[in-house]
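Starting off, we have a lone chain in the form predicted on its own, written out as structure tokens.
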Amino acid sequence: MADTVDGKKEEADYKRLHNFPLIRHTDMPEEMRVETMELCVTACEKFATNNESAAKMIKESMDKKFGSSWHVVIGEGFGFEITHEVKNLLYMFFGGSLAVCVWKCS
């Protein structure tokens, strides 16, 4: 029981600590990636508990103000490969372990 316990204060000591966003790779113009980053940061701490809404709320935003065919993944423990349009890529961690990919793709 002290183990479960531990396990999950250990766990939220983690997730403060990594509370900030870490930028795996991206090709995005500057500005783009700034805007787009932070629209990541607040939908993941908007949607804490749910994922699909967090990649939903990121698509119809980035739908909106830099054009359509945006697609966004957000979990954690994934790989992936895939095609997309120069200067559109941005994959980051969030919160430790919470990977989000987001693309475009014509």
Second form
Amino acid sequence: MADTVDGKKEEADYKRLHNFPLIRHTDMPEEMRVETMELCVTACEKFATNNESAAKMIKESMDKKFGSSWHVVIGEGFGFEITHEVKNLLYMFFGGSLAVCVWKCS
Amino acid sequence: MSNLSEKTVVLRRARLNAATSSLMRFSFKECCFKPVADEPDIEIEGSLVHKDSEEGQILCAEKEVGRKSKTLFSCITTATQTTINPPREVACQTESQPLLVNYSATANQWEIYDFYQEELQKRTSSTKKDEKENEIAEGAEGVHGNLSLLRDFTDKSDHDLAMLSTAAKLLEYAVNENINGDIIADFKHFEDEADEFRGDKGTLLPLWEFQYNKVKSLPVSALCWNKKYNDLFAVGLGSHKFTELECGMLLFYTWRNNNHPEFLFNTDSGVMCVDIHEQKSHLVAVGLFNGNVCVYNLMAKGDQPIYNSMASSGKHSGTVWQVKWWEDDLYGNHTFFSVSADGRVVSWTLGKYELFSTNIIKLPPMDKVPDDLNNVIVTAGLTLDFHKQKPYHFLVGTEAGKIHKGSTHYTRFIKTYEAHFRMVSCVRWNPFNPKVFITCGMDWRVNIWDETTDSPVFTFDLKSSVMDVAWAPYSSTVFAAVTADGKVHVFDLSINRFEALCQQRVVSTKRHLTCIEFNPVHPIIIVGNDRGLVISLKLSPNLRKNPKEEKGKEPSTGAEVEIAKMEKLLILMR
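Given the form predicted on its own, corresponding form predicted in complex with its partner chain:
Every chain and every other molecule in the complex is listed next, the one we just looked at coming first.
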């Protein structure tokens, strides 16, 4: 019994503990990475319930800032194989359950 | 004239000089070059008609009628020139495609969870390691015990240079081991086989030499082995002559590195005596020439002693000649005794912030001193030793040549021995036999006493002032003495009761030897000279022999055997 109680506590804990944005893979330069990560966090927080709007917001801002053309995928369970321009990929986790993938390819 | 009346039709054509017969034109419709039909570039309608044509016939008929009204020449010439476009260069460059690379991954809930957990673990372990660093004390003590911790530290790349020092130290050991390879081999394995042919005599094999460059002028005044780490020993350097430098040093050497001391403390006054606590081997008590006593903690960083008696009220007014650690008191505080030139034996207790002194006993004045000057002219106490089995008993040697046996329970001495004609330089209890002690003095003598008798059991004349004497820790009948003429004398009473088994000069004639100590575990002695040099020597097998056993009996060792050995000798001498 104690184990399951602890297990539940851990579950609740991890949701709180894993809240920070965590970069899984990227080859962007430092400045671009920081900016993109902040943009993703803002978008996901703003459109917490609607992945499409969040993705739209990210894509449009990226196109404006860094040139065409960017692609954004947000979700909780997907696999992908993409071709991206070198130094233009960001793959990060956020909020314990959300994954965001942003890349450029014209 | 007849030619003029003839009508010849001349067709004039404007022709481009540059045009060739094989003219090609690019057809946009078909996206290729096509040969152009040989059509004229210009066409101008002329007003000439053929004479045989219908119109010509009509005109001829009309002309017969009204010929004279027409002019003679009836040809028209027109010329025209098209514009020629100058040649023009056109170039084009396309942009290269950016480098493309593939990437694939899966985004599942469990992947995300696992990655987060990893990250959290990494973060917590890095903060723990930072905390640990601050707590761990540096020093050889740490190196001896915590090599695994050292490996952890050297893995991290973003540490202070200070962490590298432990790694550098180990490297220094290794390098020294390589340099001193033959010495270490001798130390470990060499047994002088010539001893069999020498009868009873033995030799001392010089091993390492420890000399710190900056202390060439300070004599070694004290040596002490560390009981816990058998390769570490303390060297106290300081002079008791007024004319020489008033400064001192406390060095700790290990034979793994004989070029540089492990620890180094500068003192403002010459170090006269050193003692390392038996259990807490990081505590070192030091007595200085100016009467102060200090306690150093080897594990603490920094150059300063943790306790200093400068501020205490009970401090000595004369040179402290000997310090010795004692048992902890009732409250668990560490205590040590000191004897000094002001004639007092004082016990010091390590309190929380300072030393507390307690006068134990005052040495009785010398015979020649008149009674009213008892308190002014003091008898200097030069050496002190606690009984091994009864720690409240101790012996004090004085400059008057007397040995006083005292006890911490009483305020007066129990017994006095007239030991030497001049100063007593060292007194030590036998490590096994509770009744025997040895003394040596400036009157060239070494005496061995039974505490119950008033005169020495054995006396040896060594032809030069004896500076220090020490019992061997492995046998109750072996001892070694050093003299001012640079010789080390080793005796084994169970083998030869009258002369030394070994009398070997260890340093040059100009130098005195000042101290000697046996290593508690290995058959090595260290001797110090008056120029800051410490030499370690290995005892040859003859000097470490156990007495011959009867055939069939097992060779026995142990304290009882040693005690029994000494007893036999004592009985003999009575």
